[in-house]
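Encoded as structure tokens, the following chain is the form predicted on its own, with no partner shown.
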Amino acid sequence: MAAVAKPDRIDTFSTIHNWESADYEPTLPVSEKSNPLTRHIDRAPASSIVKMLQACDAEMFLEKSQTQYQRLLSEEMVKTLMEVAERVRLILKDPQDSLVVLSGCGTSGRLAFFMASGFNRELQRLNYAPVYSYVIAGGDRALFSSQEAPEDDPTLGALRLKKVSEGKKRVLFVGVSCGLSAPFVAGQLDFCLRHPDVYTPVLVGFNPAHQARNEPIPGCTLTFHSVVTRMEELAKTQKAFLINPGLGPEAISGSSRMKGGSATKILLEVVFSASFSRTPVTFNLILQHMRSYEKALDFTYSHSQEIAALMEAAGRSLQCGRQVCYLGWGSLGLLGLIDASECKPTFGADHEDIRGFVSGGYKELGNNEGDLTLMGPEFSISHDDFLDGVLPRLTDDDTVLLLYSDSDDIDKVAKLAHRVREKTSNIHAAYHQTAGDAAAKQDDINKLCSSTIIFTWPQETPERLQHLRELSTKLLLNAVSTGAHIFKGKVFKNYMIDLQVTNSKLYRRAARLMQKLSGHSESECEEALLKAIYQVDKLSEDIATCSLETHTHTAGKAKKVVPLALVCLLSGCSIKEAESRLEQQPIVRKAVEACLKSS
């Protein structure tokens, strides 16, 4: 892939504080720090937001510095990937009693499903038996709807792993926890460590080992940190593996769906693709593959003006109370489903704000639990569901984005585009083609769309080309949905101000965020948070002594928990008064700033 010129950095980048400095937010792990590059992203125009996101994503590929952090492309990291690829290759040679299990929570679990499904399809194409399986905290409903309470249950994680791998004699377990913090994954890794005759554990995350979460997990004696310490010892003899490069803080603080998700996809695809290779797994093979993703990132952002325009269109839809719909085909459609599902927990969005639909619905998905449509409207994911339930209500205030490539049925894309165009002119497309293979029907689709981003890729092996297109689509969708929610006022500075407080990790994140924005003590912030969760102006003894699990379960039923708590804390007003303020000024940033000024 040809090198792509990188745009100039915006002026403030040269004056920022390096996140790697020892005195930069020293109490926070890397994955929870705020990124100096995006300090004012909530006030930036779309073009600057895209530049900031590009700069943050580019941090994934920075060369190793003189600090404590390993890098994605460091020698040690590449060697670890080589070793894990060799383990996968052994399983592919003897698949009958063997299994590779990918597991995670939230975004990590969705990507575990995405990659396990994709690589099983690739194995079947090559006439191999499928050897990949996935586990996601909360089961398949967590693919589309936030199910964060199970993330706090290490016993459940171990039981799910035991069930999926029953009867297998050799299991390579890959647990993904971007912040080295999810109890669900800690329980699975601990289970592996207690059964070394069958399981080889691999941990993927993006904090150094010493920053692994060290809080006791309710109901058990282990911590994530204690599990990592045991794995570090076993890694010396290659009985366990840690893949934990430093990526730098997320563009929106703690939003691991972005860099964390992208790096997870890159790392595991490099490992699994190398294991398929008929040539030996070499250092240069791994490094070359990693570099191709870096070029794909630059190539994607070479369309920054078009991405910014699409971001603005999506932002206008959310600002006027309308919706954004992704209509996709194949794996690009699945990425649309994943991006849409992440907006609710990340930004406190309604499930209808951004929705994804994929051609073929659950047949295309191929998930463990099959068709989930009867569980509710947010589980309706097919194009037919869109045509029946959404299309009749579309107006020019809604935004529709088509996601497809030259390997999809362009006639079907054109047919659906015609139907959408009858209801709204606000239709856009992101189309991936290979150089020299432009589809004749594409001109018809271009005429129907307000804008089309055409990604023209150089010739590449089909598998690798598809992976690069997927990363490109993920980066595009992350940018569009993040920018749209920024314009709706869901981000304060570079913090998720309206996140859902539905597990222990998010509860602690919310309390830290309130401390940072208010300057109040930890105990004052937690008290305000509990008042907002329980909708009371005074905490009773019963509430104060409830478990964290009870708090997060109750918070799952509430809306605008953090904004309410912050407004109350800053202004000293009651819950009802805070609700009234937020109704008058629904853009959280402005409501909070008004309180900051008055205080």
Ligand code: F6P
Given for the second form:
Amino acid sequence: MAAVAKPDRIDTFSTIHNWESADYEPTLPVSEKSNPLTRHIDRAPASSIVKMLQACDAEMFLEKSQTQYQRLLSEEMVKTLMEVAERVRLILKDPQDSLVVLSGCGTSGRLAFFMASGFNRELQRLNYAPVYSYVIAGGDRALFSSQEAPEDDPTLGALRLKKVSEGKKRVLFVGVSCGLSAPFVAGQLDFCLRHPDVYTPVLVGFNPAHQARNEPIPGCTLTFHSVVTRMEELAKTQKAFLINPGLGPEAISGSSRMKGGSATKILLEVVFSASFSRTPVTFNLILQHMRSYEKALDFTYSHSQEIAALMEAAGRSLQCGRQVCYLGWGSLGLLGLIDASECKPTFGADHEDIRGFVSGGYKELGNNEGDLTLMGPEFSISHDDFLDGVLPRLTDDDTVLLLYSDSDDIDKVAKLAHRVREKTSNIHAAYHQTAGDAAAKQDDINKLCSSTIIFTWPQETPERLQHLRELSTKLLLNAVSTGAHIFKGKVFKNYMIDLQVTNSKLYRRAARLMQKLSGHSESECEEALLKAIYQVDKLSEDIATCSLETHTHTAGKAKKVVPLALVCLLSGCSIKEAESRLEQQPIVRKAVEACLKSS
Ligand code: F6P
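Mind giving me the form predicted together with ligand F6P, seeing as the form predicted on its own was just shown?
Below, the chain from earlier opens the complete complex, with every other chain and molecule after it.
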């Protein structure tokens, strides 16, 4: 990777201090704050969006902090990673009786699966027994579709952990909750704390401990905050570990799939790779490994113009109601599935809008519950499914993106590219190769594509190279899907304006957003939100007294809840009238702006 210039127009340092200062959005944890760098992302052209995303992602690696925040590269953080790596090493020595369990909700759970299966494959390659397991809130169907409700259930979290680790004598549990907020994970950590003879809990998240969510969890005496406080105490004697550096607010407020997901992947890969190494785990080994991800980030964004062009193509498809398809191979394909699945809760997208397909489908994945194809169209994830179900209806208005590398079967990539090219010229590729190893056949694929981003990586160990390519692909896909939804009008300033309201965190986020945008009181906003959820103009006593769980469950059946609620609140119109306004102006951002102007 050649040295790469940092973005010139965005002054990262001055804005950093802005969000770090005590009076910047003081009631919000870092993971929910709005990022000053992206305040105008909703009106920016693609090239500026990419620059903003680059500057936001670069915040992950900033070292200097004048405030209380630990950073990814802080000395204390690196030391904690070393300690956790040593714990993993002990488990590797005793695979029969030991286990590492990774768990989380939404993208955090998907990445838990991604890394557990990736590292088990690596162990098998080295002739070791697999030691990694995963738990995702909502089970395997949540790997590829949005299932937010189970995130609210701490008992379910603990039960799943108990089940997966039955009979083991030593378990290292890694719970990921970017916002230190998911009750599902809180329940699991609490379970570990109550069984210290077997379980050592590790919490990965991106807020300082005092910002952990302190909202009471129905039917339970815990809060996430109370669990973190107990862990902090045990961390002093290394009976628990907290890995919680501040990364800065997400580019789209609260969208933890972005930096949160990337940092989760970086931190856990650094720990697990270090535990494999034959030499002792040293401070410098960890630090250098982290730095290699920073270089990969800069290297990825050195292709910013090409990324912007791809973002525009995807945006055009979504704007005219058509589709974006990622066709990937191996772990890059899986990242496509992960990126696509998060668009529903974040942007209120339909599952058809952005879809991922991976070569080999379930056969390649090795997920706990096996083939899920029969569960419905969302679960058709193989290239064959794409050929049968999607290809016949493709047009030039759809965007297809191939995700592959020089370690994949180039003939197969070429064959699929030919099939797609017969239906649409709007085919693009992101291809990873190693310097000096350029494949001639890849040229044929290039010719079929209207654009190809070629990432040429320097020689590296195969595992590390693969991890860097994966991060690069994740950043690319996050940029493409986020940018495309911005063009579709699903972002207002830097807020997700059409988010789903399907669990307590999302419900609170939606109510807060409405307050922020409308200036109305908390109770007025919540009332408007409930009217939109239940599709009524007047709230009955029954509705008003329902539990939050009932509200979020009902919200799962409705569409455009937040835009509807905002239009009603700002214009005083009925739900029906708001629906027809949003039908006439499907760009949600513009519909809301029009109401804001006239209110
Ligand atoms: O509630 C849905 C969601 O916001 C997903 O978008 C996200 O990936 C998931 O929650 C996990 O959040 P966290 O890692 O903060 O628990």
